[in-house]
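For reference, the chain that follows is the form predicted on its own, supplied as structure tokens.
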Amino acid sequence: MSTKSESWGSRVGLILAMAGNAVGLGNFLRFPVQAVQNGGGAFIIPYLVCFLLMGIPLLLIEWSMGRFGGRSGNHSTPYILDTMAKGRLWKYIGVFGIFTNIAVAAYYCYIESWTMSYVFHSIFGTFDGKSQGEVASFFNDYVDVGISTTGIPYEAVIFYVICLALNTWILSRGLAGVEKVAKIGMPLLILFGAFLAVKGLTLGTAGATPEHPTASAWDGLNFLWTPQFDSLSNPKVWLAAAGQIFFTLSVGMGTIHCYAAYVRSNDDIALNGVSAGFMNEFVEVVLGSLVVIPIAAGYLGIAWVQENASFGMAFQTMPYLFQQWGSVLAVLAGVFWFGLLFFAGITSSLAMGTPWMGFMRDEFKWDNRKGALSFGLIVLVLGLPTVFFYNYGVFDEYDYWAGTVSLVVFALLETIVFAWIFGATRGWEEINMGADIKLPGILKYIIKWVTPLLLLFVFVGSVITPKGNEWAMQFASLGSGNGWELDNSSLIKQLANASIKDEIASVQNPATLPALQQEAEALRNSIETSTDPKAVARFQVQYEKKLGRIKQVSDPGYLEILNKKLFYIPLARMLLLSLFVALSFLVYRAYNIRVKEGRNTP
């Protein structure tokens, strides 16, 4: 099919798409969490001053190089870089922006496969009557492909075929089918996301009970809603800040590019982008601090919340707190949750094929349904692993690669073109183009100089993380002629797989044993000889944390577990690495072909 034949059918479907793209599970997920880590408060103003001048630079930046590029009938990222910069390395920086989506896309369709299943459990009652802990380990059975929840052989693969199968067959149908699925999910997403809200705003001190006596929504509110301006020199919460303005706008991606290459020549982008990106902080600054800590905190606490934030509360934690609302609500909040995360995932993850069907339509004349079906069965291959080996790393890995460091580098890079090679005063132009908003002038030196330096700062601050995050700490160490030393999250460390190496170490201490019981014992006498109710329940949710670790360390499984992890770590290191190979072999194959041709780009 002809590169020119598809278009975007409205301005409406076009944001909903943009946004959709951007709207994800991090928007319910990531950023609670986050903010939690980060002190709460202490990460909003950070949060959003990396919004306004790192989130919508980049968002103008790729909808102009998108528009740009489809000028010249270029779709995906490696000859739209092309077009905006002379000489041969351009276009195989490119590859980032198809590299990471289909990397990105192999687990990220097993979250939201995750979503699906547990739609379809919340419909069948599958938690009803179950504890906290019950709810925690129907989670950690249904990631081990060994064990099933429901009597079906290799339910989680089942569940991840299907949710693959459903974005393969949508992608099929080209922009009109992605445009669709904009158009009735973004709706849902919010109605779901309102209903949920409305239930953490409302909820008070009504879940309190006698094991969690100082359980408040209002406590998660405050938590995350009471700035704190000490943030503002703390380099930790800025670096935690910026990875989520990435995460959450889908910016150093090349989806953005892709979509915005469908645009008219002379259609506007300014307000297009800037609508999107606000819708986007719409639904994860409001909606998304509203539903998972606030009910949290209503049930178990904000000591409990704090303790135990991560990831995995949507589907560890959630389904027990629905049930304290009664069973036909428990099933209705159920749907809603899972339902809302299942939208919010999938149009997504439909973003995440359109770079690479956009590359192989431009330089292969594939059409949509080769397309589709060709970066299903990749994203299939390279996604197994992290179903089968989720427990060993291999999930984490490609999250922290393709989802995380990947992204820096790549927003890092198309920043330089756009502003250096390209230039800044071409780049406003074209800005500017056909807007339907006079943006401030100011963006135009914020792209130029603040954002490639904000990013500079993001990707040397994961390089060389100090250890604890202790910036200050280390910097008087320099200067006292003591070194720098890493921390175990740095790009270095996680290279050498030191925090594996370290918990080995540990766990085969014959100290750490006797130390943790001691902690344990500690804490189980400050809950006795404590007076005050919330220190109470803090020391408490520290005692159960800790006996789980106890348990952990006294497990000879979980040694057995972080040996593998040293095995299909580097595997799944190997696997992304090959994937690049490939791609910028597809790059290179494409180019000979267009110099045949006589359509290379100058």
Given for the second form:
Amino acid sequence: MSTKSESWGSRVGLILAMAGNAVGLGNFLRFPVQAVQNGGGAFIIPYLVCFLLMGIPLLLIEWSMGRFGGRSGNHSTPYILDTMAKGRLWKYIGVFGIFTNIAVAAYYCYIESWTMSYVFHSIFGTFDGKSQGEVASFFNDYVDVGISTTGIPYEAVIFYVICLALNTWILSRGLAGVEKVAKIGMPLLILFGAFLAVKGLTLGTAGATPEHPTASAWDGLNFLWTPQFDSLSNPKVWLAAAGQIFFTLSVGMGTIHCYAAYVRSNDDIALNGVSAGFMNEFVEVVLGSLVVIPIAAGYLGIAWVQENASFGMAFQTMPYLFQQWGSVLAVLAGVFWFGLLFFAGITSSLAMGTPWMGFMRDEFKWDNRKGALSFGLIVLVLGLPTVFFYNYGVFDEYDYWAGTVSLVVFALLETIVFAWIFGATRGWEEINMGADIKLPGILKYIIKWVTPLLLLFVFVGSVITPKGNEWAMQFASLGSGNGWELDNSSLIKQLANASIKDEIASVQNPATLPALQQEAEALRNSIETSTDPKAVARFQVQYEKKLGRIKQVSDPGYLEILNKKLFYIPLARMLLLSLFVALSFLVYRAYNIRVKEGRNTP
Amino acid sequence: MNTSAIITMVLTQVIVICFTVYFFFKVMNTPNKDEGDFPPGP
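Okay, that was the form predicted on its own. Show me the form predicted together with the partner chain next.
The complete assembly is shown below, putting the previous chain first.
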């Protein structure tokens, strides 16, 4: 990213930057949702097992690959892999380590800009007196860039550009800028998170209202933490746990390699890696579990959480819940919540800029200013479609291919390079060189055997996800000769746009609307006849959701959106593919320059 | 909250907090190494 002699200012700064890279919005939004959907408290068992068998080994692999690359002047994955594997192909596999960062930054900065905008709206009282529905509509209007929520035209675009400009400016100041943001952002993030976690932990039944008489934060915590041990035998739960560990630690991206490449050649990476990993776990398991779910259950009831728990809650629901705390605390909570999400976001998005800058510095002698500016421009060009066509699936498509599939593919390949081509013994020596802690020797064998197998399991699981995520049922079906039915979320079906095509067929089917109306009627009857208040609350939530679905299916504009998705989604894939090809071409150009200059390459 | 949820939550969080604090303090208290203690690499 900068001159060869550039390195981290302090060890604490490095760890906070690494932890900031890992800590993202998923720590507060993805983890609790995954836990409630996969066995509550029992989810933590496969989650921690995967942390030890896949998370820690991958962290150690990436830290040591980065430091190894940094010793020979390589600060990005193409030529780190090239140096370790000595084969013509590996540098192109290393392109993933730049590609993923640029593509993810394109849509991640958009989410980051929402948090920035919501801090602004929390301070200026935009959500004062708004109902839950109005707060949700505010978000929908915000992402529909044509509608102005506050009179500022194209507000979403303006905040996106401001956010990107801020990232670019900080990146142009080099590692010192990144380190400074981490040193300010991480303690503030923990402070804000602790404040909200205490509120979540102490809310109890104080949020119950005549509208939601059964609401209780304790129900949320029970739901999240009561272990359902029978879920442990379900492969779906293990896959979800492995996936969560994977995404929360930001492994398979190339950012850890880049940060570690600026570590001095005799510095520890073992203790640093483990410490940064546990800091991420602290934010996720301790703080992340105590905010969204208990607060939402405390005001809206557990039935609402069970039906609506999703990423969107952060923006569509939380501002409404904060309004229940009175005007002063509502502002404070809004600033704390969106502030912590902003710091979680920016410490990650800054990390995403460094591999590109490191590559351009190493290969084409670009300075920080040029590197940061070019990163900002590429992200802007790639990111604007996610802003303008958010409702047409571009955002989700980037997230799926760049933010999900690419990570798994790259992590699997880099683990093979490290454990099998570079060699487990050499790799183990590299990890332990200068180590300030003694790592258990069994980790060497875990890195060689268990981690690649787990990654293969995650990858295959995502390619052939069985219908309804029912693994046992599909294995039985396969055994009885009835084949393997794929889920629409499987990679193969995603490629064929199966879920959108199914949805179009469902909307066009004349029997769909009457069936939905019948189901809604049945739910209304259940509300009227049931005497259990908790059951009534559950039926009420399901009834409202059904009404929303009826409204959606009856809206002719919805079908138009679905058809437009079939146009924009392949376009998004083409953009991503073009980026990968362009980066591969740059790697090829760099190879030619290296050969001409006689620099080390096979 | 029910007993099993409390036990799972407290146990998990205490374990995570202890490890996080332990490793972070170890980082803070380990002196920096001098340059040149190790080979420069390839």
